[in-house]
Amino acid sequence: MKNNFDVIVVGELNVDIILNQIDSFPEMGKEKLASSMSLTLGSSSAIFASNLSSMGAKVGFIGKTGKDTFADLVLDSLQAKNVDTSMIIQDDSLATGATIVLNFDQDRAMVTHPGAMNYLILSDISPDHLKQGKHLHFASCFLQPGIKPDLANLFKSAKELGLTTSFDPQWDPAEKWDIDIEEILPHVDIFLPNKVEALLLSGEKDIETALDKLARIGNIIVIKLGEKGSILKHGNKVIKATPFLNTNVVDAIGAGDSFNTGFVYKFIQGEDIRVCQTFANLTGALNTTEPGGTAAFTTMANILKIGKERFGYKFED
């Protein structure tokens, strides 16, 4: 059946073990203390799906986990936010991935055990699944070596089935940046790297040149600039959007994923790209008001309330 979902998310699934208020950066042979710890839903794709569903979109997820305690947390967390998990594959021979997150102010260091994320492959994603959605979102290709070589085919298939598409590459732990953007981006409607990722994938030294190069290959290129907002290029149009600044950041885990959420939410509603970008800046900032990547997202009414009261956002923007 077509269009059961506004968005189908394909991607990685893991938990985050988050350590805050750390004495100082870890050193070999020494033990440091963290005053705060939380265990929560992790992964770029899952944070995106959870927050998008919280806004009222109908979201389905395709991914792979083990059959273990971490998998239970992942599935329970997604289901609690009304994300459809029926297309998630569980394999009892695999372990569900986990990321240790060490937070220092607005930056962080992470160590990830990929586990089942390594084993999602293109044949796990049937056309019958894809055609239930209107939009496909994929993230974290470098954490998913099983599907990384077939990214162009995944996006091409989605486009042929009538879906719009978005792609956030995320960081490459191997720092090889070995994806063929010239093959992939023509099939991607919205490309969502951050500044560092855009520079490394384009091979350019400055953000304007990188933006121009990526826009010649792709469609809507949106580069996240953190506290400096974002910059977008579509055709000959370049839009710089100023940030919504949070003066009391709890942490920045998932802020980029929440930016993606805001942009795609407005995009699937048919809004102008300037509206999409402004709302994305808001949802990225909103993310930093609570710990982890999903706690700040409850209902759309609450998002708009906080946006107006704390950040001066107007729904009509």
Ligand SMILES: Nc1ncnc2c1ncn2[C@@H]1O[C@H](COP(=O)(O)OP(=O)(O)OP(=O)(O)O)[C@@H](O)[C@H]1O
The other form holds:
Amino acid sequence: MKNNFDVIVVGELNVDIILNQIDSFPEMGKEKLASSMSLTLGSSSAIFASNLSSMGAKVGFIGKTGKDTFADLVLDSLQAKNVDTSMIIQDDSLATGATIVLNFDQDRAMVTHPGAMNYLILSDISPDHLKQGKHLHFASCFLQPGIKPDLANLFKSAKELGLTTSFDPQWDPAEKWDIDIEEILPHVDIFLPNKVEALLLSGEKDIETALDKLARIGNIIVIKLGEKGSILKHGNKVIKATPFLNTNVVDAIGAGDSFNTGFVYKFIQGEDIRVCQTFANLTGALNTTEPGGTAAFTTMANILKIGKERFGYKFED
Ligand SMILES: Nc1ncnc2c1ncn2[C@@H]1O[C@H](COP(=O)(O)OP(=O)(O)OP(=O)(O)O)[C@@H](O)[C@H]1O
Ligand SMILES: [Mg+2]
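Having looked at the form predicted alone, could you now put up the form predicted in complex with the ligand?
Full complex below, order starting with the chain above.
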């Protein structure tokens, strides 16, 4: 059967209201000023989908929004990046959520109202839609309580339909970390947590032990280490990749999602995991050169140019 999409993304959709250059950290009962503001497409899954599509992959999105102005912004932004939005369910009884991002230097504080993303459930994801893709990417399980109990089933059915799979768990705002990795990870080809998420989900105290444990349960395990790059384990092979360090970070919003983009982009082309990981480090670094998660991903030609000129990345194609 013909695949319409290289990658199907199942995930959360919301907008980001980003406040920059805040004069000092917010305090109860007081008002602070931010020198600049932007309203953009938010959510880990949407940033991943947009960037992958900008790089030339064919991407379809399955998710749930309301039928409101935030949903219009989400759909318009995805469509502007050529992401297929026809499988997104719009429910007019629900509100599309938003994240307020307070940016401080390289870090940030965030508050999210999840809205419609709370209500995406397994039966919303039809096998007919899934099988239109070659690869399934899913992110942010703790923001999607409707689908969280069925993650193993989602990845298992994708595998049975012949797709490869990737999973970025993202942060758990409730800090319960209540997913069953023993049940889920066998069906996930690429697991993409950051360092803290890897420690908390594995219940281990150091990265090496966490990596060992996750790799025993799953397949390719890639742990993102912020400005220290990333470490990967597959079978007995461990690869540590130093970053393409950006010492002039604009912000790190979406750096993890952009890292995922680079990894999956090379993976679906059948590249060696070392190539996938190095390219992921590049796309993570690239993300930090512009504000927000998608601005640095214009065209593949531009990514090639910045990768070569600014980060000294050697492209083999
Ligand atoms: N200052 C930097 N210079 C170069 N690369 C960076 C820098 N910061 C992050 N990166 C790249 O981005 C990747 C992802 O960053 P990070 O470890 O912060 O992910 P994350 O915590 O999952 O992010 P997110 O909050 O977007 O989910 C890193 O593995 C690295 O490759
Ligand atoms: Mg992350």
